[in-house]
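Coming up is one lone chain in structure tokens, specifically the form predicted alone.
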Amino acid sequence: MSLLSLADVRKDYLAGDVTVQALKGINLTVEKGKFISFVGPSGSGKTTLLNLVGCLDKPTEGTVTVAGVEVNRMDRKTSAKFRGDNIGFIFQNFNLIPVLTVYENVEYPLIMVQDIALKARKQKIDDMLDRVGMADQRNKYPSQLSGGQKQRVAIARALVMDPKLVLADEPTANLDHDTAYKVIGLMHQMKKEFNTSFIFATHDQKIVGEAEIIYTMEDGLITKVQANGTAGGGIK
């Protein structure tokens, strides 16, 4: 069974009296444990596609299936529960909570979404912070961290939920060249350890070069699909 499937997916938005076709009929299948990138100019539909896969929005037409479940048929409450159990998110601006420490930011979804008991929660957080190299920064606040450190915390927060799929929207946009490569390398490492699929929407050629499959989008359509045989080998 595939992890993700989109069948004839269309998404329309109303802009005043004008209907904007953000997605014009997307068909794709993603297997588990893949490192995938969607590339294309602004307005090509990349972020819209991620929002549909992440159960943040619904298609106008078509079917979105994640882990065998047609997520487009869910109501808002069911979508939120499914999202918390199956999907992690990594954002361009990190989206860490400024008044919480590193430890508390990673702990937050375990309390709010999965309500895991204290002992098990502590073990999961300690293990994840160690894996992303942030155990010694656990008591610091986001304002005390570099961009790369913030993104490591964001990765830990996404993966501590044991998601089947992680969606990342321009995750290296605010990072310098060397830090971006380190973050990409960390994501590859996490993918191998947890067999989690990563799907990116990005303009960053560093991520594009490390993706196993590259989908090029233009005007709401996938115009090219390219397999990258060197993915995972170019981290510097």
Given for the second form:
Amino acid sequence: MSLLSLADVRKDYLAGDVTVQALKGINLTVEKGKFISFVGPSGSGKTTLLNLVGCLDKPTEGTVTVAGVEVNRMDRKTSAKFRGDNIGFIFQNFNLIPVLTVYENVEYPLIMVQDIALKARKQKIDDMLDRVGMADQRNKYPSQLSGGQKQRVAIARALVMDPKLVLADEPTANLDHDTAYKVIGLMHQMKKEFNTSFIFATHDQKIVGEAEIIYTMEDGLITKVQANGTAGGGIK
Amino acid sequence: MKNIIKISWRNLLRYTRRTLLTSSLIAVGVALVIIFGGIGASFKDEVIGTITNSNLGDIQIHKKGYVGSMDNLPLDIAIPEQGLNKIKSLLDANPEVKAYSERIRFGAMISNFAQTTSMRVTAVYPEKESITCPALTERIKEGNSDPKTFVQPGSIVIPANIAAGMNLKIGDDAVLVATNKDGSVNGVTFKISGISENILGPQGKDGYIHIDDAVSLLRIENGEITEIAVKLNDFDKLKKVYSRLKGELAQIPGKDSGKPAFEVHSWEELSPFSSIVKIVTLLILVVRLVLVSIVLISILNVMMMSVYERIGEIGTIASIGTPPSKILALFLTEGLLLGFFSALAGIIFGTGLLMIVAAAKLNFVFGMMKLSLSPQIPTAEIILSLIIVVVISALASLQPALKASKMEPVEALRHV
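Now show me the form predicted in complex with its partner chain; what you just gave was the form predicted alone.
Shown next: the complete complex, the earlier chain at its head.
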């Protein structure tokens, strides 16, 4: 069974009086445990696609199925629960909660979304912070961290919920080149360790090479699909 | 819930200056309610205590129609002996009645043999009157102020203004001339045994004699009196006792009309000062309303700003799966915490100031009343203020919290 499938997905937006066609009929199937990249220029529809897959938005037409569940008919409460159970998010601007420490940011979804008991929670967080190399920064606040460190915390926050799928929208856009590679490398490593599928959108051609499958998008359509033979071959 | 409180608390501390300013505003509002409530209650108690304990009693009973003609002190609207006995048996059977005092009130002329002036005379049994109006003898500044004997047959207590105006001193003789209900005039010489302060203002001319002297002066042969003043064990039960007495007295019909023969009035219905007490109560209510407005506007403003400034963050927590109900709880708790702790600060501040006022014992003269304000900590007012602030905080936070919980994550994440 595929982890993700999109069938004839269209998404229109109203921009004032003008209808903008963000996605013009996407058909896509993703197997479990893949490391996938969507590339393309700004406005090509990458973020819109990720929003639909992440149950943050609904398609105008077509069907989005994630982990065997058709998600485009869910109400707000159900889709929130579905996201909490199945999908992790990594954002371009890290989106950590500024009033919480590194530890508390990773702890947040376990309390507010999954309601995990204290002992199990502590063990999971300690393990996750260790894996992303942030164990020694656990008591710092986001404002005390570098961009790369913040993104590591964001990765830990996404993975601590054991999601089937992690969506990352431009995860390296605010990082310098070396840090961007390290973050992508970490995501790749986590994908292997947790067998979690990663889908990230980027227009940074240099990090695209880490993906197993690269979908190129232009003007709301997938124009090219490329299996990357070098993917997973190491951090460049 | 513990974690929601923790995160909400941290969010409050995120904008320390704004939180402190809002908190200070609410705290000052609560403190004002407590201070005003405490001082207002003390003022009311003092005024009520002075009036009821000096002169009126808590409740008065008259023959039907007497209060409507009270300014003339009519002797022909009197409680007959038979009715008096019925009323006394009712009062004796009522456990809430501490004491009562029969009175004959009438208008008279007082003369020092050279000058004559008018005065109002209240004829009483001194022991009963002293228990019913325990502050009465405190007003007797010269002469015999013994509660049991302050008026004896043949003696009179006169007000200070008449004593000064007619140059009368303790031990002097004065003649009291009065007209009885049949229209015949009689005069009796009294020895001045006491000079009292005027309770009802500088024009108040109230004197006291023994009730036996009034019977003799007014040639009352059938045991009539004009008034019964009643003192309660617990003033807070005034309304209950008043209602009970009113019901019981309504069962005693008049001889001719068949309608109730007697009327009962609480001190509020008899004293013009009751309106001042009502104004103080109204002012306390206004201060409470101001507090409600302060809390409503402050919390609403802070929470709306808080939601607006954190739209992106709301998008983040919503996208990672936080249920709308928990987002609602987060913002609601934030508003509640702000209100609750601000109210606590206000309570501490207000109570502290009130204790200082109480320790200072503010004395002042209101009308002819010497009042001493020693406000108690208004526990009920404190609890009420806390409840008001918490409830209004919840209401004020509800709209912003609902707005946050209903945000579409994708829209919120787009917000910069």
